[in-house]
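Heads up, the chain below is alone and in the form predicted alone; it's given as structure tokens.
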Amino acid sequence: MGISESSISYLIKLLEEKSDVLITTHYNPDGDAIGSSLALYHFLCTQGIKSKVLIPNELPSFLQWMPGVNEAAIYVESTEVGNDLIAKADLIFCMDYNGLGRVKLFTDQLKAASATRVLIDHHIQPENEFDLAFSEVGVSSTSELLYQIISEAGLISTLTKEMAECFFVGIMTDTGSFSFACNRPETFVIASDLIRTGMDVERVHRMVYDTYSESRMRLLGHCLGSNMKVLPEFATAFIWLTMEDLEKYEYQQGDTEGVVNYALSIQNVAVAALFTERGDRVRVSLRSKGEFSVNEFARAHFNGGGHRNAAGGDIFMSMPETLAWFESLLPSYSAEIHKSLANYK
């Protein structure tokens, strides 16, 4: 695990033995996923090397503008192109997930390539399926770790601005705007190195944050005034979101990004969660202040993981059911929550 000069040298030679490069992302690809994944992309092109982007479905609009995206494939558009694309492969990257089951549509595809995998992630408790993986939990990012292992190789003098601005969206992204998971010194010495390339950080922030549907805002505001519930005695927050709910303001895929952390930034709160229903389960996102893990809460409760402050999973219920059984949860941690709290502060 992590950056060694060993691992380094096994990648420079998989990369010069390979002709066939893939790069996959997670279901539900968000900033991180899809900076991390074209970053790569674009870096491979200065070096020579052919490669494609398979995401496994829509990626969020905030995203669309991003340089590359156009060039990548979509599963859920075309499942046979994407079965090509793995079949062909002799080296895949996994790009911001810790295990195969996180991309959902192609994980059987992958477990039986005969490629070489290649885990590059800042995920917790990575799973044993990858021949060379790169991964540091400390990092803001995937980006930023891909970063520092392209630096590491001496090949970041080929930084373009095309690689600077998809590096940043997921720095960016996944530290809220350098508000969480940011104290390293080396994620602020990166990002200058990136704006160095004349890349225009207004610019990026804009494309990302600045681009809500009126739809989108709606439902927002449906979120914090009507579906927001406050538990001062857990320390906790949560939102929750039906199908009709969803119907009603005219969801696409990213509009929930974000929401979560509303609830959170109330103060008092050191847990916050949102249920969105998605057909057969509702889907978690969990996020946490200060040493209370939602990543060891999902993974007891929901199906799940992630970060220590940030993670998400699924659970078979009605929403009402869901709903339910997280609040029957709180009492065994309130002492845990409330400590974490006191200790944030």
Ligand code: 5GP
Contents of the next structure:
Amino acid sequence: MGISESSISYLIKLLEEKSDVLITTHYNPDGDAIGSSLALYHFLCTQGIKSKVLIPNELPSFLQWMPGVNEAAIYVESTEVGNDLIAKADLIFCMDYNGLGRVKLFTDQLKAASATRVLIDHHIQPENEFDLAFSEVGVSSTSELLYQIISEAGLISTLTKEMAECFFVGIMTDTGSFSFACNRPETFVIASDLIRTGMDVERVHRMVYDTYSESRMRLLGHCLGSNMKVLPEFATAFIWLTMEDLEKYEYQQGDTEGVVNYALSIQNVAVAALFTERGDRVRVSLRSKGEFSVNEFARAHFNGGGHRNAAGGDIFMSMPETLAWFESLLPSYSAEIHKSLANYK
Ligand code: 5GP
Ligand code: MN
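Would you generate the structure of this protein in the form predicted in complex with ligand 5GP, following the form predicted alone above?
Below: every chain and molecule of the assembly, starting with the one above.
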């Protein structure tokens, strides 16, 4: 665990010995998943090490401009290619996820693989499925952790503008543009190092946040205007989206990214949830302010997990059943949620 000298030496030894490197990340990849994976890919290139990035499913459009994205393989689009990549790899990096189940589509293949598995991640409670684990919960993002690993290895002088953009996207998206999970000064020291490569911060921000389609913006309006319930007695707000809503607003992968944070931005709301209907299940995205752990909540009730203040999961119920059930859980958490809110102010 963590970045010790011995884990760095072991990683360097692995990179010297192994010849077929695969970089994997989690299902529904976000900015940090893609940012850290591509930063590692570019870094390995600078070391003369060829690698391949394997992403489970499609990227949201606001990440499709990222340097190196076109060389990545997408598992849903070519399952056979993906299975081959996993089977022939002798070193597999697991970026931004804490258990093999999180890749969803090729979990069994990863479990069966003969490769050495290296975890680089910042989620709590990592599974015991890795040969080498860099697992740090105090950092803003996996991208920040990877930067630190490369730095500790004495190799950060290889930093290029392309790599910097990837790292920056990971840190920027996992901190909501430096608004949460960013109280460590190191995060800003790293950000300034990245900017020193000449990368265009304003452009990167624009590409990620100011590229909404009209229907995505209107979907957000619909969420806030018609599909949000605020429960002051539980300091909770939730938003729901049915398949009908998604169809009406021409939903594309990534269109609901960030929606749940609007519910959490309401004053005196300490817990926010977004419920999205997905065929046989309802996907939940949870956020909290302060010490109330939505990770624990998602683990207990939604077959999921994540971080203390941001977690997700799935439940196999209809939307009306899910919402009624969620509301029925709140009274037993009321005291804890209110305490969290009181201490947060
Ligand atoms: P989001 O709500 O943005 O999808 O996810 C918030 C956080 O929870 C992310 O850090 C993500 O990695 C984690 N997370 C989301 N869904 C799951 C899940 O089903 N299982 C686990 N263990 N973590 C999840
Ligand atoms: Mn992350």
